[in-house]
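Take a look at this single chain, the form predicted alone, given in structure tokens.
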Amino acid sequence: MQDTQTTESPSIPSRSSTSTQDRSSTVGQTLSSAPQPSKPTPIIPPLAKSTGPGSGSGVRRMRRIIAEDAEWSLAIVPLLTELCIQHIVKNFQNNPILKQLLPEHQKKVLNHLSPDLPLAVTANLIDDESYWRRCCTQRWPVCHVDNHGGSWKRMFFELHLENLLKHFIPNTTDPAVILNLLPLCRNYVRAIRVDQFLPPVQLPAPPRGGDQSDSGSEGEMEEPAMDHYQLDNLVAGLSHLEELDLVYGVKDCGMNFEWNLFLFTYRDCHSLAATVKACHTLKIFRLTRSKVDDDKARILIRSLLDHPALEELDLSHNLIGDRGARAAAKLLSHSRLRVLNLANNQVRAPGAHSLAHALGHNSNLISLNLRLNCIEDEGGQALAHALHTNKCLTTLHLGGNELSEPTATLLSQVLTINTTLTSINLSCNHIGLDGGKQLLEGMSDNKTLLEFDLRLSDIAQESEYLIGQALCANREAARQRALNPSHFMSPVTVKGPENPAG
């Protein structure tokens, strides 16, 4: 058997020689690991240069390096540029370097920067939208960047400022928390939308001596100061502010509910009036759900007279009556107001008369919203008369105002001659069957009205259907005019001047 193996595989060493080599190799490895420098490690001579399938010399010749560092790898060492970028990112907070880099290197740095860097470092240095997008999505799960002009950086600073305002507690929070942000956000904030203003913390009243009856104790207590954060210094520092949307109330108060939490005080009113008067860039002012009555509305509107930039005023969902509506009518004559919203207030016929008088001589207002008031037919007829001469109003909302057939009759006459109105809302009124027929007659001669809401107005289903068909025809004609404006030129332009001899 041994001779046969030798004959078939002459290149394979004998068992004794193999054992000797294994022992030598074992001894060599032992000696190499032992701390004896006087005995060098024996070198195994190369075996036969055999590449056959039975040869094991390739395994013994291959050497592997096992590093002591567990994180060490055989990967190529990074380029010096990459190492520099990593160093810049790591030390960006203490040594922000960005503008000096090439554009491609700047992009790499911005992609690796943390969104948690202090605003004092990033606010006026980084304009890259992708970085601010990461900052926004990390803080707010739902982001509507379209509500902030399509800019992620503007969105971040507006939401950050609004969050500070909503959680500011007078006499407790340091005002410097907000004012120190001004140098960083003054160039980016265009709108402030705050739906909550917290009042000061109420301390328990000190005990009084003597007996007090339960019925008189509450009336004799002095009302605590409930003034909210004053916006004057903040707004004065925002040189590009265009929109102010405020609600003086508290959200999620739970079992701590008190009516005083929703109190818009006179000091708040006077301070806000001075603030909006001094803000000459303000275009949109909304103060809703804040219990603004006639007196406070007059204070606010007086400060808006002859405002150089105001275009929209929204005082909906308040307690404004006829005196406040009269002040708003005066504002129409002393401003460039284009949108007025007094929905869900307490305006009645006298207030509607004042607005109608101003509307008849106005050339700027395009939208008037008086829904959920109570102007009744007297006020509705006054507004309809004003629309005979008004040539600028495009949207009129009179839903829920106790209107009936007399107002519908006058509005049907307006429809035959008015060419600027595109949207009318008379829903939730009592127009009735005859009123619906009157409006249908007016729509037969109208070619410009595109929306006419008559839901829950007690008109006949047939009248409502036919009015809807007329509106569809008007919308199709408007679409054709938008697609082919040259096809709908005036006859004088197309035919030329008439022949005087004819």
The other form holds:
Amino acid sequence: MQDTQTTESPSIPSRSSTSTQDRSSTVGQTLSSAPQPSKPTPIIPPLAKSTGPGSGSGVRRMRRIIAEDAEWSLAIVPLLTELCIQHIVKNFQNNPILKQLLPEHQKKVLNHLSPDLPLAVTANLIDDESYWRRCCTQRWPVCHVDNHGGSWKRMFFELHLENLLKHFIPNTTDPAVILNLLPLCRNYVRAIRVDQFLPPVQLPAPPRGGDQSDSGSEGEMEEPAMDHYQLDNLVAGLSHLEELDLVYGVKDCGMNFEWNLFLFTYRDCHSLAATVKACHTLKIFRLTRSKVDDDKARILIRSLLDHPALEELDLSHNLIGDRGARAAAKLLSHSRLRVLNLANNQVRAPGAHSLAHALGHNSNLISLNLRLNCIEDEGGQALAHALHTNKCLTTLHLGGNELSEPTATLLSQVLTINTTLTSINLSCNHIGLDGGKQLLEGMSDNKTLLEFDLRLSDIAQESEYLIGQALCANREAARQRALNPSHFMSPVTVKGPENPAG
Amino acid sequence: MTCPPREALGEYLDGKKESEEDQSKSYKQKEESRLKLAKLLLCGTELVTNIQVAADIREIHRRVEEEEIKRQRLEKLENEVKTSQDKFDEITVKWEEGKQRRIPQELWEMLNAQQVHCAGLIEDKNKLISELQQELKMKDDQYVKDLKKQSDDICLLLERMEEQVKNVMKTFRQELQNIEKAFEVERQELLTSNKKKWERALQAHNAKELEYLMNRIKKVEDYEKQLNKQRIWDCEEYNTIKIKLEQDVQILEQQLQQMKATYQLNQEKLEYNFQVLKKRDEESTVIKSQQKRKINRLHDVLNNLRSKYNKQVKQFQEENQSLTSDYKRLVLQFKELQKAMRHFALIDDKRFREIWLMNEEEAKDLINRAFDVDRIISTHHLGLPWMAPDFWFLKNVGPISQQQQKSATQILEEVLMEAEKEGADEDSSESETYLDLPKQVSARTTRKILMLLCDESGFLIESKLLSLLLPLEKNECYLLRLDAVFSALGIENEDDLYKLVNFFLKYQTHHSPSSQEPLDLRAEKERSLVDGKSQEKEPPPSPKLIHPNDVLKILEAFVMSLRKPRDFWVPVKLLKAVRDDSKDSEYWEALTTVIPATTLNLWDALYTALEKYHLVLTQRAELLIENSSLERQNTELQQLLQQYLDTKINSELQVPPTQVFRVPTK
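Target state, the form predicted in complex with its partner chain; input state, the form predicted alone:
Now the complete complex, all chains and molecules, led by this one.
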């Protein structure tokens, strides 16, 4: 520490002329030609004092010309600034000096800092991306910085936090581990993406209480508390949190599989609902593959009503039925939701009805995904009716919904009218040959649709091909429009005759 | 020279067209590649997503089958339950039957049958269980198979994705190469065409150059020919001119000879003349020396005289100085004396006036008292109406004075001073100042006329005086200048001055009567308020209207008119200071005889009558006093009587005296 104290002052040679020693040494290093006969003698005593045991080399270093060494020249003597920087790097953990340095020196220091420094030192001090990039690449072999807004620092903290959350075991791990990190990362973390929550370790100890009922279990009352980590404290501390992507489950369980590992308890659900409600900056909320049933979905969605910022809600791969769908429909009219994903749930015709009703008056929703549900023709027709009045939706996914010809008829009418839809997915339905023909008719009047997925839906190949051609023409027109919005009409007419010929 | 740019322009245009074609070629290539790539991407993603779609549909089929199987299983179970229930019922019924059996053999048989039935039931159940277990096993197998299938799917997906990526990269690279090649070809074409163009242009340029060169050579030859021609012509001309000039030279030489001869002749003549002149010059030098000597002598005399003159000048200057100092002293003394005299005169005047006033006041007091007495007597005692006598001297206050003649300069001074004062305190003191001016002309107009006069008649003043006046102050300067002017004009006293002023005004009215009417009316009104004695109806116009150019004419006219009556005014000047006291005695006499002798006689008679009346009155007064004393005595007696009557003795008496006689109440 004494050494750091002594080197602290010479680290800023330009700003302060500290002692005769530094001044003469810098002069000696920078000006090789200007000899100062009177100076060298008073230099030596303080030098010997400061360097202590290694004074021999120090003396050698301090001498400006060493006659006995033929290869010696001033060029190989490291600059004092260089030495200081090395020293700062070496002692950075104990005495972080960065902001006081000149920009070029800061860069050097950052380039030489070890990525293993404790976060408490570096988190709020270093903003340099290259340093955090080194940290990330050292820790994780694959880094997609684009997923984290292009910021390495943000990526580091998000992944670090995710790692901690993934391996957090309730009642065993100390919660302070995460909460201690909070003040360091609160300004940088914008998204939490966790795809596993470990349950508490099964101990013979008695369960904490019977106040929470675990519906996900097989109904055994003596089931031990299977609650996962409660996010409320963490989320409340993160002031910039925008994305929350959670999966309540365990990965790589192998032969140790138990249903208990995949439990999303009511207590978890309530706490998550409160957390999400309290987080006013949240824009994206995803809760997938977590066995969320109607009741839990209702609890969550109720807490999301009138949320000020929420834009995307993803509840795919759950067990949501018609009641949950009705709740989602209510949410559509009570929020500014732009993306709603209910893929792979158990929504049937009544749920689709309520969703369609909400969609008819909605002006925010852009994307709706109902893949792998079972809304059938009844629900499909309702949705198609809703699309007559809706002027906002651009993407609609109805793949694998047991739809057939009546829905296709209505959808073809929608296609002639609607000018906002750009992508429709009707794959894995039983549209049939006639339905395909009707859709082709509808497509012939549409100029905006860019994607229309009709794979494996029992359509004649001819109509599928023609629809594909129409989509191609639309895409070309859209491209022309994007390129030169003022006169896009002429290319369209030029390209027009090509389509039927091809 | 105008041709090449136009050509270049044309070429440039051609090049542009060509490049456009080229552009379209590369554009076509780009468009082709783009379409190809888009198709590739679309197909690739479709290929990749096909797996997902297939999985989806498989899942849907599985779900449907699952549902079907579930339904069948439920049905089966229900049937089973029904049949087993029937069997069970049968068995339980048979138990009842068995109880009624008495024969052991029958019972055994029945029990055996029962056992067989139960075993059958259990076997059925076991069969069902094993069936279900079989199904479960199959499901497990199915699950494992599904898992395998899914992993295969994922592998396939990965493979396809990888393939897709590879394909896309390959095709992208290929298309890039294609596009690059297209561009390269285009560039080559462009280069060759441009090179061709360039060569063509160069050739054209070379041809032009050659043409120019030929032209130049031709021109050079032409010029050379012309030069030669010119040279020959010049030579000929030169020769002719030379001959001519030589002839001229000969003629001139002849003339020169002639001139030389005349020159010789003239030289001789001039030499003779020169000799004559020399002689004359010698004579003149002699005369000159004589004259010089004479001049020297005269110079000496002049110097003597000059020194003498200087001496004299000095002497006179000294004398002059002493005399001027004497003069100054005398002037000062005189001025002081004058001041004292003026002072004394003023004091005397004042004192005289005070004494006069005092006496007059005393006399008037007396007169007033006499008048009062007279009034009282006549009104109160005689009952006659009394009239206050009206005499001129009663209204007189102060000494009787006559306006004295003043000299023109004094007037001037006064006028100027007054005008100045007026300027200082506006018109408030106007009425006072007018009293000093007997004539109708206001001080201001007078002043203005005088100023005009002063400014215009500067020629009347001596130039020396003017130079002396320069340092003096303005007012004094005016005074002195006017003094000089008046002395030149012959104006000596006040009347002359006023005459002059009036003359001016009259002159003005004669010449421009119409223009000054409105001004006149106001001025006249003012004047009539101040002094009622104005005899002349002549309205004095504003001096502003007198044009400076007219001043000289007026002056001339005035001098002509003044010349005649001038002599009469000379003696008047001496009398001006003597006060006229002839009227004083008359005044005082008149004051004494204010009360006429008739009234005095009346007063005497009245006095005697009044004395008699006074006597009678005194006697009456004495009688009145006596009467009053008697009355007092009477009242005292009455009081005494009353006192007696009121005493208590009256009540004690049998016959009170009050009842006897009536008390006199009063």
